[in-house]
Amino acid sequence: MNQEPGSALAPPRARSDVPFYLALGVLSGLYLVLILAMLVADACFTTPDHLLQALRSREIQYAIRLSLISCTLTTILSLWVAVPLGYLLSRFPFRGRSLIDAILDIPIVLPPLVIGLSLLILFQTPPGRWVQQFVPITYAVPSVILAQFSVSAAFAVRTMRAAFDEISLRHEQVALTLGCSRSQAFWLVVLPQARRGLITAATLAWARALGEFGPILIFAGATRMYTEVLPTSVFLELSIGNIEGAVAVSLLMVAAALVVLLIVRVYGNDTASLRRL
């Protein structure tokens, strides 16, 4: 059917975006239905006493104690690593910067029990054993320190890099027009601008370590009153088919990162708004 001269063609009827709406909205409630349904569902299994009688435990205690503190100087450790690593590779091309950046993903990629099992043997290796002969590693505390470490500094350098690449050049190349040098630069103006990456990668790295299990066990072990952390306080429980124990110290879990990240996630907020000001 030919159109008369000088008509104009309908415009198209426009569909509706519901069904659109409704499927972005269905994908994506399903993962968070199953995050908010296991934790209900721990929630439910155990009990209050269960709970108190887990932190009432010398075990349980010890494991806390031993968690807080590999897990803040594993952060620390990490955080020494990741703001030169990652500001390196974020500012300065260099041949082989490929490399290292290949490097870096060995310890995210890796399954956890080759992790673990990598120290072990590397610990089992001359230059291993000489640094033995003055501190004891394997199977000890500094041995869960140092299985965090392997693989949350790499989350860290990570997010550090991301938090560099965010900053302009200008700014930093302002700062050496003015006669300042490149340390100068670096602790007056770049740092300062990645502070909320600096948190984040904190709570990354702390995070991290505090549910990392698989190079723990290989390498440090689980055992009661030495190298017990609350990821390894859970397997224990299970080996004895204490479920309810395993459970309260999963929720314990659960509610120290959850206090960890509301913390982190205030002061970055008050942090963000003052440097606004």
Given for the second form:
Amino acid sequence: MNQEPGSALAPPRARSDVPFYLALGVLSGLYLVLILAMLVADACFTTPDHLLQALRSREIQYAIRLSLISCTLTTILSLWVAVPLGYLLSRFPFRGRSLIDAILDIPIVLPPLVIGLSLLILFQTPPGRWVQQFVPITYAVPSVILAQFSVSAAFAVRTMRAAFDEISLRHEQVALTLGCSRSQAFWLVVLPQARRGLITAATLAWARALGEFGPILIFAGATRMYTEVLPTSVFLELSIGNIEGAVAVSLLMVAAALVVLLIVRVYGNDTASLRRL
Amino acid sequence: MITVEQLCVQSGLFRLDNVSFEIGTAQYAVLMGKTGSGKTTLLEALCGLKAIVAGRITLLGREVTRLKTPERDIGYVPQDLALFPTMTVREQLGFALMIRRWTRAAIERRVGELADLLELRPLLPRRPQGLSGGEAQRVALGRALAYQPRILLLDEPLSALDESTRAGMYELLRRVQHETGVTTLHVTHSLTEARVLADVLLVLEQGTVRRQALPSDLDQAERPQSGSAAFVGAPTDARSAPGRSVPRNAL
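Switch from the form predicted on its own, shown above, to the form predicted together with its partner chain and output its structure.
Now the complete complex, all chains and molecules, led by this one.
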């Protein structure tokens, strides 16, 4: 029996998949082109002379130094928080875990300026002022580190949690049957397996800290040769009309970001942990 | 001896109620039951990895119901083996001894003994990635036996192995149990494993463990003979040998 064309039983007419792939390619490609075009534009705008001039400037040398030191300290502090908190969230289904999880999203979703303002207000409260009797924080170097830490730690915690989630609980259980205490199981069995997660968390925290600007501007100010980090330099150079200098400093940060990306790709937890951020 | 009396274990929504059974010292018990009947939960409860709601567990005359996992001295081989991916085979075998602060020389000696018993010597410097199923199984067994526990719990140890490797493992398990005198509880779905290995057959069904006679058609020829070339120095058929519990630390 012949089927009538267009009847309910007729197979659908095969349509070309080309438009679908074309749409996928064009839409994805547009964004990739935008990213690369920005970098190329930066590179074309500046000359090696501008870069050298920027590197020779005392202010920028100070900003590089403070950025390196503050980012490294922020990374260390972030890991100190991220390892226990990530482990806690990954392993123990305690009451209030989702609340803690939600609280950890606050630094990630909050506008950076609001974080800076909140830190500023916090250190004007009586407990904050009491702390400042011993260590000056607001508009001083510690405020740079604290502002960076407030945001970077949240990213490090997310990464470490993802890293611990990927490690089977069985390993710890077997370690316990072999005579380990909980702490020994953690240090000897779990943490070595989380090495890649640690590297990823550290590099992400470092990169995030390097790019932090909003909270630093509000909480630490933009005092040359004092609370000036690289993003502050870009801002200050722009504000005095030295666009070449700003672009030169930006390129330094682009180079640092590319190095971080490379480290994460080579040593890190592939992209599994990043995807969960 | 493993004595479990009216044990109640809660694991999420799953619950085992009033489980009681007994396994004699140096016996090889095989526990069978359908998927989801709670075999793994029961092993974990014996190890102290699952909270016990009620009942009593006594291991070799010592009540361990409320003891923490490391205090129970139970060798445990989980179904997925859970070999430590960052350690070499040598480090895995010596791990429990390192925790017990044995001297380096004593650890080295014991690791050597285990490597010989389990034919692991060429694998000692390797990490678990890339080991075959049978090799990984032997490493997990060695890691669990290293500190000479008197109780050994095996959770479906042979399920992931091919037929020929499995046959080798039957011999090995019998030999290990015979030479060490370790009281063994082996969880499996396979009636063949029960026939070949079991001194005692336990069946977990609807939350109750009952002892069942070994299959009557048991062919003695199927059982690995301890007197074969592979069992140098071991007495004849372990199951039928009277007073077969060899002294501990015989290794």
